[in-house]
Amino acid sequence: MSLMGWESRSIDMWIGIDDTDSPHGMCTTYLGALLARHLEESGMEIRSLRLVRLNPNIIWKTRGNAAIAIEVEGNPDSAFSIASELIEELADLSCETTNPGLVLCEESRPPAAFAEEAITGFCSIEGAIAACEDINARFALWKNGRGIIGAVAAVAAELSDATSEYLVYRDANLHTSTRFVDPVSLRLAEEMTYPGTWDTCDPENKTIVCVPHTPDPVLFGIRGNDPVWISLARNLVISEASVLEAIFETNQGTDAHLIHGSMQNLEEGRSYCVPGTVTSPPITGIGGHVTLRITDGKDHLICMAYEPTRGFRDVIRALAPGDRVYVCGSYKKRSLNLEKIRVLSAPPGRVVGAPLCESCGKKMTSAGRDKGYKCRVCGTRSREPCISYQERRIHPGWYEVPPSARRHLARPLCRGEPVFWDPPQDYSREDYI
């Protein structure tokens, strides 16, 4: 496109876009990476390319609920025009649920609190527009414009715990055909770079995680701590030819969606960390879903480990009444869908049984209710039972769902102890570790 006629002024600015994809094709990250390329080709300088994941529980999201922010130096009029035209060209506007939003901030960015609420809770279209108007940002909405929420949140976000993702794209016209990414090379890439990278594969369940199965331009993506690690892993992957590649700074793998909560004030659609005590043995229901009930002494909370979490369900099944836990997950339909759990205490199980006869060494049997025990061989009686302690299959520590069941925002334990970890006031590391 011709840029003749635009003013030559060049300034620092942020561009945010969201909701350009649909379940049938396209991908907001692809449009963002392509926009960054077009801006560079027009003579602008890309300072930062960000992928910001928002609240994973939003009902109208597509796939991972990702919004894109680009920090760029150049002409704002030109940049806004290029972005608008690209959205018009590539966004799946024929889809009822695709409602793009675009924002360009020249002098200042929206408050970080807006992004925090978009990541942990809910924001409105009206609130996003107001945030734009407050800082004189230019913006555009397509259809109902819901994407303006993610666009504003993406440019407002402060990534205090940033990670990286290397995204590789195929020809968008091939989005419905089978991808070719060599699984052996993916396993080698993870083996050579873990824990600098993670969730490329799920070794325990023998599954490839980083290759999507949805009809969009993404060929595969490598997540990791920084650009160096993900680049090393990407160079080990054998695949069909790519048409575009980009490295994003992101809030993935940071637990940014989790907030501290108590059983009295959990809100539908938010994600929480909640302490409690197991009240009853976990129950495995139809479909293999496991139900765990915990209490804080006043209220009760139902926690769910669903079938896709695979071996994580065995961790939940190993819990017993009286165990103290710290559960993390999304609160939906009045239950917490578990993403990770910290076992604070899991004492050995107390087993009460019949004692051995002191006279003949044989095991006694019950002499009747409240009558103690009797040896059927020699007739010796005893009122004291034999107390023993059964070793548990579970021990204090963190446990998480496998990579194939992990949400984009969930922080893998290979990155270290979760940064949100705030022990209950009566928690003593010496008592439970």
Second form
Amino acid sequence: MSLMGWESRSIDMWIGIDDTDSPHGMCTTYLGALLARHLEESGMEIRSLRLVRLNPNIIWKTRGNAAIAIEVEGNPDSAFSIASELIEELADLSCETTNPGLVLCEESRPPAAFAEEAITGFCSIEGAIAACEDINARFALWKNGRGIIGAVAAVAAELSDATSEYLVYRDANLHTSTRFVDPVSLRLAEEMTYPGTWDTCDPENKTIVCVPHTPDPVLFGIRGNDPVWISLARNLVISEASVLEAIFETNQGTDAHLIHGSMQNLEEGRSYCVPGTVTSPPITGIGGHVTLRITDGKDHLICMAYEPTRGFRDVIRALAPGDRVYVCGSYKKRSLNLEKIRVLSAPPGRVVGAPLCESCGKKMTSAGRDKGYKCRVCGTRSREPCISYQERRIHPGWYEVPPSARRHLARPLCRGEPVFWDPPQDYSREDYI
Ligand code: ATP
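What would you give as the form predicted in complex with ligand ATP, now that the form predicted alone is on the page?
Every chain and every other molecule in the complex is listed next, the one we just looked at coming first.
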């Protein structure tokens, strides 16, 4: 492509890319980081590099449903051709499910509502193309072009709550899953910077979370509140040599995928926060998966705490009929996969039993149906039962799955109370304070 006559046209623009990887290799975040470097090397100025996670329930995703947006100042023709060439060169186009999309917006960005829908629900390829045409954005599709959805969503996203991720990459041709990242240094990095960073390790389950086991170029990634914390942690990590490193601004750890729901309006493939009351004792089934049933008085909802959520299942098992909860997670196959739960009330269990005899102090026994109690030693009778309260193993508050089972978008409790918190109308405000 000839750039004659265009070199001096330098503007602020947004570039979005998605769907460049396959289960056999590559990663859109890597391609994005490399694209940012190429743009910089060609004299452009990178203003921001964003990693936007989209609806985690999308069936077309390869891994974490990530898309990349780059805000850059430079020549748009040159930027578009650099991005297109990089996609041609690096995207795993041989894989049937890799369908890249690229967008470049000059004048304005697509509406934030498009990104909201892509994060919480479902968008179409036609909708993404229309969003590009509405703002005169240039775009390119490869194969069926599904990646244009993520590309448009990435540039449209308003990150009202944002965190950071420091991604360290290895050679993209190393298609092995074995990586050398010193676990001791990772644990130290977590200890020194938590809760400024999170999900590097899962101390309770003694696992490393930030090193993938898939054949992609990510060596490890450190998540945290801001670039300072993640850089501090990154500098403590000892690993094999990296080929590329980048800091992304991201919607990870923000609960951006959760919407308020009620049992009457849940849609397959969206993620919700739903209030309810426990109806029956939780059941541990085959494989260690725990089933919790709740109701809103009219409808019922089955909630699942799957085996990988490990110790979180003990929280669910400790719930009892009558406890009031607020459950959060993805609604799939007509059940809600729990990510976190707020226990609103878990009153002590009321136990009704036989009293002690007032005359001789021995335990009385039932005198028969509706006849009260009788002391078998001295014959004293009593109508009043003994009422005691059983201490509960669970108390009101928030509980979450461990780091090893956490979704990219789920906000860890170490970041503070969930911000989406907006009491549903059928509960009084006091319930939530
Ligand atoms: P990578 O992180 O490397 O990009 P991935 O796990 O993000 O891999 P993709 O290969 O990008 O997965 O596949 C996800 C596909 O689903 C993309 O084509 C993207 O445009 C599309 N997609 C994402 N969110 C939605 C949505 N809400 N509705 C419809 N399509 C979506």
